[in-house]
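Below you'll find only one chain, the form predicted alone, shown as structure tokens.
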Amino acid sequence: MPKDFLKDAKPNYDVIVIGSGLGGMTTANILAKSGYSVLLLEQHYKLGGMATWFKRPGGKIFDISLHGFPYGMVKSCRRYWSQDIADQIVQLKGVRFDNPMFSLTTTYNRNDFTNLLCNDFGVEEAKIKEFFDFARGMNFYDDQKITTGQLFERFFPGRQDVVRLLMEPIVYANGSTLEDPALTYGIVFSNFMSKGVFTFKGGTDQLVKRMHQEMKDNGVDSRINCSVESVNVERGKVKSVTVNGREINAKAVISNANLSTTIFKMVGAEKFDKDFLDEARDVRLNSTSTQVYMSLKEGEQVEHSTGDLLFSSTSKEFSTDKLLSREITSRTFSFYYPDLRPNPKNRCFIVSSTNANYEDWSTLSKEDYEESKRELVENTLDALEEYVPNCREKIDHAEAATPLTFEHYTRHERGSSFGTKFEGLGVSRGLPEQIQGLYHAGSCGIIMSGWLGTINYGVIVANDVDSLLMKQASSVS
């Protein structure tokens, strides 16, 4: 008999959360802590969404993508999760850039960037201050027509080297391009500039383990291998979800799945207004990526001076199109030293990440796809050789993940790494106006991408759901 992953699940819950990314788990945890009955459904066999990991024999363990987030993550985890989780967040002090325009290492905060721009790039300090203050003051209600490229041209006209320093990491942080609204850049960049780049000591396996225990302690009913087939609506209100062939009722449903999947596949276009559907169809998916996961042999190490995050490129100029190209010129290497990710074998792990186009991989034959993965690994090792000499002799495991890999395991449409572009936020926020009790807490552009953004969006949605359920309770009483 196949295992029943819904065994002993109740027929009714106050809230059902679809998907266990950081946004979904945060929403579930807050609402359960507030006293509501919460069912968390995850289609994969592990929690975490894009913040998860996998293992290979011999003590090898890899985060599925590189992670770096602002200091605000400490505050959000302390307030909405636990002090224990917040205490495991540590700063990455070695953020390194190496490209034909410049080579430097920074702590990636405002003071250090100000010194670099003044001393190494020759920019006037007053202009630097004006730029930082302008970016820091940006908010959702600002002019959304100015693009990131126009923002840079206003403050640093003709300075492609400055643009590269300021922009390249943010492309990896939330998929922004020079053509996107400046707001999508300014808020994220300013968050990083407050105190630098941070990560979770021990890796995502330890983070998700602690989050799972916290949810369990607060009463969340978490279920893996449970794929939601539909969100059922009756008379303009959420009624239930159908999962693994079973219908379970709820007063509110929060989707942590892709926004488009939620609207067009789980709920169905016929349940929404035409104007809303037109907006939803215009929402662009964000970029996807490829990764190469490498493990050094037991006892082999990488010098800490190599950096924690290394933005490397052979391209003579910065271009978001080149960052997405199959002809890879730019890679971000994330180095997991044993003191950052302790492991029994005292291994050092390296993850290489490159932004990518979905079509470059989805149109390949099976044979060409496998060959392209092998080429990706080999080209990555060639690039790594400059920073880790004799790396092929030191590495005992290397494998690649593509946009199709992420699409398969996370069910993100087209393998999207950061959900949707900026315009997705308005559609996401508009769901409960279309269907009472239906919410979305996934990644959608602007500040709602990356670890901190998705957790904070989960907080916002949890408050919205709490308000709805309190109104329903008061109307009954």
Given for the second form:
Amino acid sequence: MPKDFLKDAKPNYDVIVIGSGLGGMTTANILAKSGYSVLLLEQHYKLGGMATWFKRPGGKIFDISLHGFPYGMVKSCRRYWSQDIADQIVQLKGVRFDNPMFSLTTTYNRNDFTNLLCNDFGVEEAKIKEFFDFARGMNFYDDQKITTGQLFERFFPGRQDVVRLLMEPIVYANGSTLEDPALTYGIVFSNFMSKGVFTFKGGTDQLVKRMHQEMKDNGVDSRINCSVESVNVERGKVKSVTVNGREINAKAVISNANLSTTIFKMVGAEKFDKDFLDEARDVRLNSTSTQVYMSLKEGEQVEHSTGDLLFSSTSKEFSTDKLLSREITSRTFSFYYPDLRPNPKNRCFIVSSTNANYEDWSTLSKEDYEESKRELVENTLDALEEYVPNCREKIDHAEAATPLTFEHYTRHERGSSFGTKFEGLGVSRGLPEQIQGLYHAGSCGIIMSGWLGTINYGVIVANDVDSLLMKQASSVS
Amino acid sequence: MTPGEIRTAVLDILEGIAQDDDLGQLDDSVAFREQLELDSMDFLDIVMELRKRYRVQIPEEDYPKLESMGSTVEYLTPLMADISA
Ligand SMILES: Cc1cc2nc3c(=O)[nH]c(=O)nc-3n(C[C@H](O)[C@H](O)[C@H](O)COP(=O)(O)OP(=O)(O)OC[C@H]3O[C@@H](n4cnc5c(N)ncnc54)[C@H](O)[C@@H]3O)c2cc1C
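Could the form predicted in complex with the partner chain be shown next, to go alongside the form predicted alone?
Full complex below, order starting with the chain above.
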């Protein structure tokens, strides 16, 4: 008989969370800490969602989405997880840009950027201050009509180089483009600029392990290999979920899975208003990624001066379309040194990431797909040669992941790496108005994506759920 | 709770949230944002703590009422009148 991953699960919970991405785990943890009974269901064989890693023989370990996040993670981890987790967060001080317009190294914070823009790019200091203050003041309730492109045009007209410096890392951080609402840029950029780029010392596996322990201590019942088939609704209210063929009841269900999968596949279109469905159908998914994972042979090292995060490009101009194209001219290299990313053989790892279009990969025949992956690896090694001389001799393992890989492991439609475009946030927030007790807490709206964005969104949704459950409890008693 | 007790209760919550700020100097008539390093997550934390500790429910549309200490205490006074300190 196959193993029962739901062994001893109860028939009723206060809360069921579908998916163990950072958003889902955060919601589950907070609600369990508040005293609710919580069941966390994850379809994959490990927790973490896109916050994940994989191993290869010889002590190799690769992080998928640990390239950097803003300082706000320290506060969010301390408050909603534990001091111990927050204490592992450290700054990545070597952020490098190398492209035909400029080459520089920065700590990627407001002070350093002000100096750079002033001294190297010749921008007036008052203008820089005005820009930073404007970006920082942006919030949710702002006019969403102005786009990021227009924002740059207003402050730095005709300055492609300045736009590249200000925009390129954010495109990698959340897939946003010059056509997206400026506030999606302003919020994320300001988050980074407050103190710089940070990482989790010890690697993603350590983070997820500690979060798992913390959830256990707080009483979350978490289950892997449990794929939710449907969320069942009765008279406008959430009733239960069906998972691995079994029905389990809950007063509230929070989906951390893809937003449209949640609406159209798990709940079913017939349960929603027509207007809501129209809005939900119009939600655009965010872009996806390709990555190449490389490990250096035992004993080989990369100089620390190579940097931690390197935005490299051979493209003369900067355009967000180019960053997505399969004619890859731009990539971000993350260098993992053994002091921050401990591993048994003290190896150095390098991960190259590019943003990508799903169609460029999904339409290929099996042979073309394999061939394209090989090409991606070869081209990446060629590009790396510039920064790590003789890299082909030093590297003993290199493999690629494509949008199809991301789709396979996270079940995100079209392998979307950062959830949805801005309009997805309104639809996500609108779910509980459609069906009482149904929530979505997963990357969406650009601002609610990335490690920090999804953790914070998990907090926001936990607050809503707590509020509902408390109201229900007081109306019963 | 009296307005004075409510103020103490809010201050106690703020101490956990704005750990790097000096709350002794807080001016009740000036917005929190102008005196403390508070972001929107911090405001959400205040709401969550009030619910956890005193079971007061603050709907999202009322969040702007938590602008300063003065406005917060004024808003909470009727809601927390029946709670014993
Ligand atoms: C290549 C790449 C690089 C990135 N780099 C960074 C970075 O450097 N910094 C940063 O901050 N962010 C980065 N991100 C983004 C960040 O990883 C994500 O925004 C974040 O981890 C998403 O979390 P989430 O809570 O939305 O859930 P996800 O991680 O999307 O998890 C959703 C979970 O739901 C599960 N699930 C789906 N369907 C079901 C079902 N039916 N039943 C049960 N479980 C289900 C999935 O298996 C998954 O575990 C990167 C993303 C990618 C892809």
